[in-house]
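Just one chain follows, in the form predicted on its own, and it is written as structure tokens.
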Amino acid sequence: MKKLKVAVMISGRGSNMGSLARAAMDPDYPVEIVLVLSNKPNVEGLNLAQQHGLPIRVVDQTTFDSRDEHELAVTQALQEAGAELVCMAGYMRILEDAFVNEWRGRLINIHPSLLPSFTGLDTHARALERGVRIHGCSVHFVNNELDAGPIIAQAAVVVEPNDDESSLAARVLEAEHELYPRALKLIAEEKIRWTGDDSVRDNNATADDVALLK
């Protein structure tokens, strides 16, 4: 079985990277993780990647004079690893247009809300403040607008009456760990394809493939 070569970009603990790594341990999972790249040194996620036997690379953002120079170095590292698709997994840095355009259609992200609601930061606190009854997470292609690329798959999480930000975040993160490997598998199996900034084409993908209710 030909496997899709994937790089994962992290900035911290790498819990979603860990979920992808665990999925990739299955011989039947159609993905090979060829690199875990961090923009920060000495983060917990790098240790987790090494525990899974994955190659790691640090491209420290503080050692570059500009974002463009840093992202050129990131692209070079990804290309050297042979990455065909890039997964952002807690990569806490807004990407420049040049990087997004270089990887257009081959760059995905997981976001802790049911997009298009609650783009950006502090999603759980904002969801509680708005009084929503259903929250969740989304995997989407990355385009040049923050958290606005075509949605690949989503998981819905019921907001409990006694939830606070911490308890809600914990259940959403659990859903993320299930959703991200499933969404990546859909791409590797070509059931979900990039067709441009406005659409994702479903090719034999069922409703259960692209949506979870936790």
Ligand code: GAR
The other form holds:
Amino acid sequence: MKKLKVAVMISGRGSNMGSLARAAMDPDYPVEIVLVLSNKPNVEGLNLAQQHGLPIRVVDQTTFDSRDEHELAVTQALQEAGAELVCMAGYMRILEDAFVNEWRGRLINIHPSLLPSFTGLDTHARALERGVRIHGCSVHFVNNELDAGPIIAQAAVVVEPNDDESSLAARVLEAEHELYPRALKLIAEEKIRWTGDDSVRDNNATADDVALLK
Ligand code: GAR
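What does the same protein look like in the form predicted in complex with this ligand, given that the last one was the form predicted on its own?
To see the whole picture, the full complex is given below, headed by that same chain.
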């Protein structure tokens, strides 16, 4: 089976990267993880990647004079690894246009809310404050606007009456770990296509493929 070569970009804990790594251990999963790249040294996710036997690379943002220079080095590292698609998994830095343009249509992200609601940070606290009954997470293509690119797949998580930020975050994270490998598989199998429009094109993807209800 020809596998899609994927790099994963992290900045911290790396639990979503771990869920992709576990999925990729299955010989039938159509993805090979060729690199785990972090913009920060010594983060937990790098240890986890090594435990999975994955190649790691740190492109430390503090050692570059500008964001563009840092992201050029990131692109170079991704290209050297042969990445055909890049998954951001808790990569906590807003990307410059040049980087997004370079990887357009080949760059995806997981975000802890049901987009287009709650873009940005502190999504769980804001969802609770706003009193939504259903929260969740989204996997989407990255474009030049923050958390606004075409949505690939979403998981809905019911907000419980006694939820606080951490209990809700934990259930959404569990959903993320199920959703991200699924969404990536859909792309690798070309069941979902990026077209450059505001939404993706479904190519035999079923509702069950793209919408998870927890
Ligand atoms: C995840 O919840 C991910 O959705 C979120 O950061 C967490 C990273 O956890 N990403 C964002 O908020 C991006 N805007 P992880 O490092 O354990 O995967």
